[in-house]
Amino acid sequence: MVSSINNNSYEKNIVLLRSAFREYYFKHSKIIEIPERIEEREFGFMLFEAGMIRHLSFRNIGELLATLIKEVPSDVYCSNAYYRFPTYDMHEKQWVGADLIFDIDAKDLHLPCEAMHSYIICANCGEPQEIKADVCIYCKTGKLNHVSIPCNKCNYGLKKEVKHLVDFLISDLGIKEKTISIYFSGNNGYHIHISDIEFHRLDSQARSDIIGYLIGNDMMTESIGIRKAEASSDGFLVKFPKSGMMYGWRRRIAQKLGIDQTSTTKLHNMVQQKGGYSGFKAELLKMAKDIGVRIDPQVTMDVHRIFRMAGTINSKSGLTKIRCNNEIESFDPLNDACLLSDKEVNVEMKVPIKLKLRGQSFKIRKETARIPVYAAVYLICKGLARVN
């Protein structure tokens, strides 16, 4: 009985989502960004009931839009890579380069507020779980997904991390600000695209090295002037580098410790307080992790990855992946990226909900409610409601 009800609800959900997404692509086609060298990119679609289709190619935005309106995919992806033959199998595409892209996601920040607005939903039957378990307490088989309704603190934390990354890219790596594009991902994160052609030919290892620098991997005590004395495992010498402490990680560590080129005695005392060379080295590694940027390494290292296309809808939320460079301070994803219809529809709630979308507050405690399509789609995509 539960299964048949869920199947019926699933079909109703798909009908609503497809209708809302198709209307979006009719009305908001100008928001979709045409990627540079579009004919050299691989595209991919996730279809509502047919899975992923990859190795697609389009010559212009007109061809792409016509396909979006006809097929109405749940998600639209475009490669960061450029290929001579983008429709061929991967080993035959002939890779010629790739944009440098970084991903900052709320799940990687481990924000303390996350537990206050998260739900556990079964991926199989769609039922919310009131207790923590290994499998669904209803169907006994489903994988459990953690669903988050981000709050203002989440958005603030994410934007703070984005600005932290941009600071690293400009001041440490010399990337020009005009080549940096910031996008809200359409769900719980941000994508930072680098269009500087000097980075296009970097392979996975070179991109891994950039990641290592940004997150502070393998920070060396010698780089800030702490050298190990040969006579003792924890003995040390303090000798600041001739090039100074005003650049890169040296500057960041110096600011954290409150030292400069003249602070030999102060730094010596700090190292002693930590138990010598080994103790200070362990402390330095922790410090570097705190100072570094929290990004997903795999996203940047993958030179064949397909990324959500700017201006398209994210099926995990019904929100749009949208550029927000100039408005990053004031950008509110639950308002500025919420672009679906405001027509009303009846939904059945799985859990009581309190949220704010497009400037309207929703506090739904009853089992059924009539709400705007944009709110209904958001809650359905999150697995917290179904079409009534």
Given for the second form:
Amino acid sequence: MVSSINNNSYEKNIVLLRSAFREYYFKHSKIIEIPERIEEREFGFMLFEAGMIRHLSFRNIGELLATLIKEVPSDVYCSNAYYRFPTYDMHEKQWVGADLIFDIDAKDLHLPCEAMHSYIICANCGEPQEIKADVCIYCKTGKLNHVSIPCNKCNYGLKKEVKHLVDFLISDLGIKEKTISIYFSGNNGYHIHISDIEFHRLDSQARSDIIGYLIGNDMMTESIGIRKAEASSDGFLVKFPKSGMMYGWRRRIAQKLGIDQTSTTKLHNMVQQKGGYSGFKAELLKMAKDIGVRIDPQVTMDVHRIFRMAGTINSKSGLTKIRCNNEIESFDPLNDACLLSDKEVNVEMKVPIKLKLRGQSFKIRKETARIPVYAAVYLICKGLARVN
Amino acid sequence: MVFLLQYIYKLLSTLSIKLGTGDIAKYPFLNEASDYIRETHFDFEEFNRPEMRHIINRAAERMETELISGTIYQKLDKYEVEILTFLVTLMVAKYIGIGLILKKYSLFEAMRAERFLSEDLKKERNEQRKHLLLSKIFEELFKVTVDVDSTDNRLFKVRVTDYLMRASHFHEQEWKLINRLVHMGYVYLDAEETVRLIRSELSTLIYNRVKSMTLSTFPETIKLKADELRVKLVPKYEHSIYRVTGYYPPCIRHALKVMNQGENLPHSARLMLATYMLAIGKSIDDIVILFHNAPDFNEKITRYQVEHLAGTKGSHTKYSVPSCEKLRNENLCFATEECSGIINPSQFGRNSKNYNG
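How about the form predicted together with its partner chain, since we already have the form predicted on its own?
Every component of the complex follows; first up is the chain already shown.
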């Protein structure tokens, strides 16, 4: 989000970010989590001015830290997969398994507050857009990025979704709580990592089936006991499955419909009210989607992906991807993940802004301001300010 | 503590009873059947004796029923006959030496065992014997733990991961996890569904038995019967080898190669193959023939699915070829240098075509 049209300002921004990130890696090295079986993981760095480097490997956390302090990447990634040869090309790495990971992002929740705190910024010239258009109204070329300054409602909505996912993982999939790690992503979402080795061996196809289960895709009326009668197109029969309606999706649907194993007539009437088999089928598909968890399917399906590493800084915000398992209820990302220096710097604001970071409220209306580095980095990463 | 006691009980109950000869007749691929052959010091040359003609004819009848009529061989004799019949079928399949025939035969034998096993699991009232069958077949052969549900002994439970590793490759929607009863890490299934889970592995087990068989000479009677069968079988199986040209992208070449070997392609690979063939203008008929070698081929279902992908049936939406990125994620990409610069298999060779022209 650090746009490049004004070279002088761009370079000043990079200098500030690099310096703040280096200081962070120097002072907060203990927050960086050592991935299990580190030597079998692939690492990747996004560099401020040189793009992405992948297929890196580190034998221990010391080696990795030394490289972070020396190179100061804008983003640090680590594979969920374990490879025999992590530095080789993808086809030669020899995949041996991968952690199961879920991504819950505010953009997938479609929260009503989103429009209240979103800005459109040109990726080319970095100018905020006052009106909605296809191309930048200033440079006429740039791709337009949407940036968001999440509010308390976003955080509440995200946490609710995380808890919903964790309920599915424990009560349905039988995943042990101690193998579930919840991380704030460093921007506007949460990553849920499952280290249970039983799930490591699952291929992309099997993970895709888990996704379908969690998001509520492809539910058949037959699985709750409603079968299509052969005689007519919308005729149906109701016979509850012998394995019952007490658990899993069947329990969720039964609760929603207010039925149990004895409610054959009630369910029959409900189906009839919806116009028969097809009408009820459409209703059930919608209901399952509403009950399901909103996760990003691509992230979970990909068994070769590199993920933002826990304890490193997200260059979309300057906040840290940080573990928040035990404190999920009270976790405040704009406070608990905001760990950069509080030295002050001068910035030039592109828009007036009101936000609260690390317990301090900022109401910046004027064009220039002197604010702490953590706030300056946050606003620069969001594309809303530049170093003065 | 409770789990430990349950485990000890299960172990003791399994040790205290043994498989009956009836079980060995139904499941001749079990180690107990091999032990029988070893313990009786059976010599393969004994198949040349006149009293063995019945066994050899029975083996041929079984293979013809399965490979020509396409139906499961139903007859069940006493265990001595079944073990020897099964052995002869394996030797005949080895002697014929056509991979596709062996694949198909292995699948039918797996389905035959599947039918017996689901019946046994449904009818068996003795819990110990039920556990023994589950342990002998699921655990010993395939390392899958299956338990009987404690509240309803018509139901069986398997670990979610064991289920997903198998069922996620099935095509029918009913096998999707969401359409199953899932609770605390287990998927609950009835006897037929439980047994269906291991069909592919059972088929591979039988296939590998034949592949790993080392025989310096075959008994004359078996060679003669195998030659007779080969004449009947070759016309049916020979035409279905689909030509793999050098012009397809490597992902498609790989899928065709797997298909030609009669191996089971995952659903995602079938979708890739069909959408690709549609994109390059192949007819529905040609594409249906292409899937002829799939072990679970059913022309009616395949035709409907291809027509669905072509947008002529069902949702009337034409499916496009999955992107290279998606195929990479699904482990279906086998990129070579020729793939550089393309993001979809349907773009493969376009540049070289221009260059050649």
